[in-house]
Every structure is written in structure tokens, then in C-alpha cells.
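Coming up is one lone chain in C-alpha cells, specifically the form predicted on its own.
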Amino acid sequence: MKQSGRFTDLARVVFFFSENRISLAGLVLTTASAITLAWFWVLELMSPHPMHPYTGILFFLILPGFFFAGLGLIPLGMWFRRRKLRRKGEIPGEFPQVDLGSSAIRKGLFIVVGATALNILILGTASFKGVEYMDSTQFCGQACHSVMSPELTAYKDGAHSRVTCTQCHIGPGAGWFVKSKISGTRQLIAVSLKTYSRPIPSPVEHLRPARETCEQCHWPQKFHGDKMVVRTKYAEDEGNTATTTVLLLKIGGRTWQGQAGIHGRHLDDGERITYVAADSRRQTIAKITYKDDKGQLVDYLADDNKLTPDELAKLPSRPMDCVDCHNRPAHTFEMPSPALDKAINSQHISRELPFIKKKAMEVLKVDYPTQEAAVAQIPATLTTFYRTSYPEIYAQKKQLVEAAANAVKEIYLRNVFPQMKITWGTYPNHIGHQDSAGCFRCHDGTHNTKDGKMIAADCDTCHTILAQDEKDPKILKDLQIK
């Protein structure tokens, strides 16, 4: 039979099962998404601003799936037609002829060929704007709202806020992309069934390793060598006192002569470091296991480990890489005093104003029901406090009073979510030790092994201070650093 014929059978088959009322609807149904769907298309193209994110989720992913639904009603009313007219003994024994003589029969044929690729190509391109949306950073932080209100805001003032959600959450290949997929669709309902856990539990238990994530920008074994830090702290009096600390953090790498600092010892190519936490927060180390530089594995036990061996051998061991230090790599959550710290240095707040550290620790503090009453309260109490303890003060430096109260308020909104139980200390930062035990958890003088070695909480195993706490420091002097 010559493909002319072929095709003319199959046009006489498909006319005349299609005419039902399923597939006609399905056809009106994809029409009209298509249409939809190239419009907005268009307008996207054309908008200087972002979308909102539930227009996204409207014009990416349900109109999409209207657009499917219809294109599986047309076979569909097709399969139950013949199936009715199969039992009532009606199929014919050769389909009404389609004369593709006729000028209206070669249109119809025509608009079904076009309508068909157009449909193919609205179909690739809706399932990659699909997958595009839901990879985007505005889908991730702003489509489930007040859930990761709190991780977006973090996300947007930190060292990765150009960094998409996915490149770290998920990373390169189809395997942890299928992963991450299966996972959202549960996420999405909790958040819709509102059962998700308040405030989101941390750290995330199934986050892809480190290497194969972070790993694809930054290279811990490379030797950085010591890096110079400079922290200034102000006093909770009348002045606002400085005092300056200043050290070396030996962040160290791979040398000629083999690992140092702490990169160096912490990380390599291999499994240097494993550990055993007695808790789901991974904030009590129960037992570490080191490979030290000839290759022999040592265990070191915490003093006050309660866990019997047979119960510390059924916990997950779990390797270390940089997110047991690094653990808000991207979603920092800071503590009051370092975060007034550092917007009095950035002068974001004014050290003339007195008692201006004290009293915003204070309204800071302050156990607020809603970020919106502490947006109200906040810059009320600091204004009433300079207007009546300070009025000249207030009068001459009403601007410094006002900025105050805003970066005041700005460093509650950052930090606090109190509609998902997020208050200060509820994600601690594992870097260093200033505001959580960090480093402590296992440098902390209580890891020995068997024959007696401990893990040391030595200063200088990982800085050299060269001023601490100094009004003055003499090294900046030198060094000509302000």
C-alpha cells in the first residue's frame, strides 16, 4: 500500500472516532491552554519585572497540566467511543471516506498536522519552563511563603545570595534531580496540609555530600595559609566602648611537606575524619574517629558519653566535610551582640548615641507575638528612650536616633520569625566559637583515646591572637590598619 493510502485510512479512522463529546473537549481544553500559555509566554518576554511567584505556579505548572489533561482527553473520548460502538456491533466495516480531494477536508488535515507540532512544541517547551521555575530561587523562597520566609531572607543577606537554591541542594545530575523532585512533592504537602515542623528541623539529614556540591566551587585542600581577622565588639555603657580583637586563623590546605591548618587536617581527598553524634542536631560528638598521617584509624570517646558500645555502634557514623563546619553556608542566622557589632562598625547605628548598644540589646530581646508588632515597637521604644532620657541629644541627632531604630529593627527581621518559632540561637553557626560551641563540640578537651591522647582545646592549634580585647591594638598600628 503506498503511504498516501496509509495516511488516508488513518485520517478516516481518526475523524471518525474523535467525533465524540470527551475529545472534543479535550480539544478545546488544549486550545485554550496553548493559547494561554504563548501569551504569557510573550508578556514574560516582555516584562521589565519579575513575575510573582503564584503566577508562576499558575502559568508553569497547572496550566501546563491543563494543557496535558486535554491532549489525553482527545485519545481518550476516541478509546470510548469505539469501545461503545464495539459492544452495539456498529463499526463499520470501512470508515466514511475523507476525500483529501476537497479543498475543506486538505485545510482540516492541515490545521490537525499543525495544531499537532504546535502542540509538540508548546509541550517541550512548558515541561522546561516547568522544570526551570521549580529550580528557580523566587519558586524555592517565596511559593511556600512564611515556611522559608526565614532560610530567604537569610539566603538573600548572605555570601551566596547569587548562588541558585539548586545549585547547592541539589547539584549536577539527573539521579539527585529524580531525588529532590520525590522529596518537594512531599514537602509541597506538608506546606499544604500545614504539617510541617515549626521551625524547620536542622541540619537537613539527606543534604548531598559536600563534594559534590560545594565542592564544584571551592577547594578546601588548596593552602590558603593563615588569614588575618579583625573583630571589634562594643560595651554595653554610656560610650559604647571598643575593643578590638586581632588574629591569624590558620586555614592551612595541602603543602609540599603534607596537610596543615585546619583544612589540612580536617579535610582531604580521602575519609580523614568520621564521627558518631549521640543527637539529631549533631551538636554532641559521642565518638570521632581520626585517620592520622600514616594511615592508622584512631578513635577518640567523649568523657561523659553514656552510650553503651553496642548503642554507639547501631548510631550512623557520618564522614566529615565542610557542612559540619560550614552548616549555614548560605542561611546564616546571627546573635544580637555581633549583629549590632557589626552595624555600629558599618555605622549603620552611631556609637554618639549613649547606651545605644544596651538598649537595642534590650528591645532586641523582647519576646514580640509577630515580626509586625516588632516592627512597630521596636523603633517606638528606642525613640521614646532618647526623647526622654537624652531630649537634647534627640534633638540635635533626631536622623542617628531614627537610622538606629530602622537597623535595629532590620536586625530583628533577619533573625526572628516568630510565626515559625525561629528565635535567636534556634540555628547555630558552627564557625568558630563565639556564639555556640562550634569548634567545642569536639575541641573541647574531653575526646581521649584508650591509651590517653586527647583532642585539644589549645588556642594556638588554630589561631595566633595577636591582641585581644585591646581598646588600641598596637598590631594595627604597625600594620597601618584602622
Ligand code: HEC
Given for the second form:
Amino acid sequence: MKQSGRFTDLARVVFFFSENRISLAGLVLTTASAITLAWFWVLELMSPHPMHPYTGILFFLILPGFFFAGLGLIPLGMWFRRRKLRRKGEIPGEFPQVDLGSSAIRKGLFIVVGATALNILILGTASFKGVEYMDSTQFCGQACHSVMSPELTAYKDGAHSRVTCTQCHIGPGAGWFVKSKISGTRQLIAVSLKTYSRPIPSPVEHLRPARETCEQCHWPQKFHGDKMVVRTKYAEDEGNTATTTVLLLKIGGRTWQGQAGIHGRHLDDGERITYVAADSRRQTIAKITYKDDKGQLVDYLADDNKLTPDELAKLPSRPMDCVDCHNRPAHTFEMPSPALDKAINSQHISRELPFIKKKAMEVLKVDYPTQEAAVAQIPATLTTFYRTSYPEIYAQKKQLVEAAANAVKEIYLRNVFPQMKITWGTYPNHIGHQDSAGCFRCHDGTHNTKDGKMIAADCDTCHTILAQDEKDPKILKDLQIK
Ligand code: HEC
Ligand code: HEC
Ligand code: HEC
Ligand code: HEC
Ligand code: HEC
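Given the form predicted on its own above, I would also like to look at the protein as it appears in the form predicted in complex with the ligand.
Now the full complex is given, and it begins with the chain already shown.
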């Protein structure tokens, strides 16, 4: 009896103060957005396709915003009314009776209680859905359209295309989630005002340490052994001559003799190497500190280092982790030659077309003002070449020419984004040393200790070269691979 008495008292207060326009508007806003949201979730459940990112922004971020705003307006209106009445001294000593016996009042109360329960449910789902949506590749990659499209394009055909952007860029836990939402809001503003940098600068300065992201899936202690790499390339001659290189990469890791090889020497259970870069792109490494197997710290300095010890001490020192080598794990941008080799290997481009490698290299390196211009010109230039220089081949193998022209165009679209000022080599890959310094930022024979010990730079430090650019490597026959 007592409980229900208190309830009617509270109901009276609520009814009394909520009779104002602001609260009423809030009620309408909340109910309207709640119904739209609920209906949309039903549609989303039934739809076989993921929705368009702009629909996503509307339904997962903006509508819940209205819903929350409406909910907020209800108590706000009550508060205003209370304040106004109190100023005028018009707050009644006793609130008007709410007669629970009356069926109209009972119905009203029932609606209020029901609506509140439903609202709590919607509130939970809306926050959950909103967060889930902001974590999706669709939001990261498509909502900002041209800004992220280079990364999204490159990401789609990589080993990580089933790993979401946020699994590397944010990782688990609340701390980085909040940090990322703060910087994300800043980025959304930059995108709306078009003040973001083109290209987006790399390296990412405040990337979460790889220990907390990559190592959620890749356990560094697991790495061991060598990895054989067989790579076939095509020359820029009439016959697109194929040659093959065979490498045994010393990936290494933990062995019975201790840490060895590429993974083992740089990483351990703790950090092993810290370094100081002289430039913001981390291309010129001025100083490296290495913890050797006995736990001693060894300093390597670049021969051409011009910074004084004081200046060096002021620059940030970065612990080396996965990302210092794997800086392009998910969105690797290719260089023209390896990209073409890959397409010839997979027969998207036919080797039967004379000079196809050379001609494709030429059209890929042209500086087109937009992707649309490239789409128009690349196939046109290639087909014109075969029509005029090799009319017979063109007549016989028109389909191969067209397929090749299309594949070359796709390579361009996959890697060059004039609107973001991204071209060949804008984002170098640190694995290796062919198209950019990569490993040779440190292993270049110019980083020495005071007593003259050098960071290893011999060709067999990191790999054994079993064959280099050979037409028919014997080793592949011996291993019965070919
Ligand atoms: C496997 C992990 C991983 C995934 C998945 C991933 N990234 Fe990255 N991303 C990185 C790393 C590591 C860097 C930093 C490179 C550096 O600092 O040198 C980076 C850098 C970037 C940059 C800065 C510019 C650049 O290219 O260096 C952008 C933008 C970016 N990522 C967007 C995305 C988007 C969008 C997605 C999802 C479509 C995504 N990333 C998925 C690891 C990842
Ligand atoms: C959510 C799990 C997950 C996270 C986080 C993750 N990876 Fe991966 N990674 C994978 C999967 C799955 C594969 C694909 C394995 C396969 O194809 O056999 C892969 C493959 C790779 C490969 C082999 C790539 C190739 O092209 O063959 C490298 C290198 C790699 N990851 C590095 C990284 C680095 C560096 C990070 C952190 C920046 C990272 N991964 C974060 C799951 C993850
Ligand atoms: C010193 C540079 C360096 C560091 C640091 C490094 N890696 Fe690697 N990693 C390599 C190289 C080089 C390869 C071989 C690349 C290739 O296959 O062409 C490789 C290969 C891999 C592969 C593929 C292995 C396979 O058998 O195909 C994975 C996965 C990987 N690394 C993950 C990681 C993760 C996770 C970290 C951080 C804990 C890390 N790496 C740190 C250089 C490095
Ligand atoms: C930031 C500097 C830096 C970068 C970049 C770097 N390394 Fe190293 N690396 C070192 C240092 C320091 C050592 C240890 C030198 C010593 O033994 O005193 C080392 C050792 C090694 C060793 C062991 C050599 C030996 O004699 O046992 C291998 C193998 C290796 N690195 C491979 C690579 C590969 C492959 C890459 C590129 C993917 C790479 N490193 C990139 C700094 C670097
Ligand atoms: C610090 C480690 C390191 C040193 C030292 C090193 N390499 Fe490499 N090299 C690599 C890595 C890592 C790759 C694999 C890159 C990849 O997977 O694309 C590579 C790839 C190669 C390739 C094959 C690339 C391709 O796609 O054709 C050749 C050839 C090569 N190295 C030659 C050499 C020669 C010659 C030297 C000595 C002057 C040398 N390397 C020194 C780490 C090293």
C-alpha cells in the first residue's frame, strides 16, 4: 500500500511539471525517431545487402542523436516549468490529485511506464548499433569518401581484408576507443571543411603500439624458420622475357639457440631496439640503441649524422615494433613493375602481346590529372599501339589486347589517386629494399658503434639468394617445384 502511495505521489509531480511545450516536443521527437529507428532495424535485418554509408550515418548516428535530444528535452522542460513556477511562487503545496482509480489516468500511466521501458531498450540498442557502425570498415572506408578511398581500395585485396580497420587502428579496450573518437571528431570536421592533408601523412604518429593490436592475432613467439619466396618478373623486351628469383628469407624467431633471424633479432618478450629518426617520415635513422643478448645497450650512429648529442636527445626515441617493418600490412600500395608482373603471372595480362610490359609501364607512369582521365586514356593508348604497330596481332588477339588494357587500367585505379595526391611510391613499403630504403634505413653499412661494429648489411644477413633473375633456376628443378 505504502509503495503504491509513493508511486502516485511521484506520478503527480511528473504529470504536473511535464505539462509544458518543451517536454511535449521532446516526447514527440523521441517517439517519432524511436519508431523510425525500430522500423529501420527491421529493414536492416531483412535486407541482404549492407546499406549505403550515408544511410548508415543517418540511421546509426543522426537519428539516435534526435532520439537522445528528445529524451533530454523532457526533463529540461519540466525543470524550466518548475523554475518559472517557483519564481512566481505558484508551486502548489499539494499537487493535483492523480486518481489511480480513474481508467484514463491508469491508461496514461501505463503508456508512460511502457514507453520508458521501450526507450531504455532503444537507447541500449542505439548506442550499441552506433558504436558497431562506427567500427565497421564501411564507416571508416566509405563515409569519408575520397579521403579514405585509397586505403580502402588497397585493403580490399590484402591478407587483412577480413580484419576491420579498427582492429589495427583502435584495438580493444575503452581507453583507445575514447581517444580515437576524439580524434575522429576532429577528422570529421576536417573532412567537412576539406582542410585535411593530401596525402594523409604517414607514418601515423599516434598509432597504438603493435603489441596491443597486431599481437592480439599474431603471437611473435610463434615465428620460426625460413620462408621460401619464388618471384617471377618480366623484362621490357619484345618477348616480355621471364626470369625468376628464389630467396630463402630468414624470418626466424625463437630457436633452441635463442632469438634468431629477422623477427628474433628485433623483437623479444620486451622491446629490444629503440631508434631516433631525423625526419618525420622516419626515413633517415640517426641513432639506434640495441639491447644485445647479454642485456647490454649498444648505440649505433649514422656516419652522416649531423645532429649533436643534445639535438639527438631532444628528438623522440621510438621503440621498434611490427609497424617499423610492416608499415603496410593492410593497405599496401604497389609499384608499377611488380604490379604488372603479378598481373602477367595471373594471366590477366597476356605475355603473348609483344612489348606489353614496356608499354604498360609507360602508360602507368603518365601523370593523369584525374582517375577519370586515366580510365579514358590508358586503354585507348594501348589499343592504338597494337592496332598501328602490330595490326595482325591486334586482329587475331583483340580480346587479349582489351583484357590487358583493362587490367593495366585497374592497376592504375588500385594505386594512384590524384585527388589525394597519391602516386607511385607516395607510401613506400618497408619490407625489403627494392623500391624504397626499407630495411636499408638501418642495414645500409653506415650505422656503426664507437668501436666500429656495424649493423649487418651482407646480402646473406636476411636471406639466402638461391637464384637471382635466372631464366630457369636449377634450384626449382632440384626441389621438384618446376
Ligand atoms: C592489419 C592492420 C591494419 C588494418 C586492418 C588497417 N590498417 Fe590502416 N594502417 C595500419 C598501419 C600499421 C598504419 C601506419 C603506417 C605507418 O605508420 O607507417 C596504417 C595507416 C593508415 C592511414 C594513414 C595513411 C597511410 O596510408 O599510411 C590511413 C588513412 C589508414 N591506415 C586507413 C585505414 C582504413 C580506412 C582501413 C580499413 C579499410 C585500415 N586502415 C585498415 C594498419 C592497418
Ligand atoms: C584481428 C586479427 C588480426 C590483426 C589485429 C592483425 N592481423 Fe595480420 N593477419 C591476420 C590474418 C587472419 C591474416 C591472414 C592469414 C592468412 O591469409 O593465412 C594475417 C596476415 C598477416 C601477414 C601476412 C601477410 C601476407 O600478405 O601474406 C602479416 C605480415 C601480418 N598479418 C602482419 C600484421 C601486422 C603488422 C598487424 C598489426 C598492424 C596485424 N597483422 C594485425 C589477422 C590479424
Ligand atoms: C625487422 C623487421 C620486422 C619486424 C620488426 C617484424 N617483421 Fe614480420 N616479417 C618481416 C619480413 C621481412 C617478413 C617476410 C616478408 C615476406 O614474406 O616477404 C615477415 C613476415 C611476417 C609474417 C608472415 C609470415 C609467413 O610465414 O608468411 C607475419 C604474420 C608477420 N611477419 C607478422 C609480424 C608481427 C605481428 C610483428 C610484430 C610482433 C612483426 N612481424 C615484426 C619483417 C619484420
Ligand atoms: C631501426 C633500424 C632497423 C631496421 C629498420 C631494420 N633493422 Fe634489422 N637490425 C637492427 C639492429 C640494431 C640489429 C642488431 C644488430 C646487432 O646484432 O648488433 C638488427 C639485426 C638484424 C638481423 C640479425 C643479423 C645478425 O647478424 O644476426 C636481421 C636478419 C635483420 N636485422 C633483418 C632486418 C630486415 C629484414 C629488416 C627490414 C624488413 C630490418 N632488419 C630492418 C636494426 C634495424
Ligand atoms: C637487412 C636485411 C637485408 C639485407 C642486408 C639484404 N636484403 Fe635483399 N631482401 C630483404 C628482404 C626482407 C626481401 C624480401 C622483400 C619482399 O618480400 O619483397 C629482400 C629481397 C631481395 C631480392 C628479391 C626482390 C625481388 O622482388 O626481386 C633480391 C634480389 C635481394 N633482396 C637482393 C639482395 C642483395 C643483392 C643484397 C646485398 C647487397 C641484399 N638483398 C641484402 C632483406 C635484405
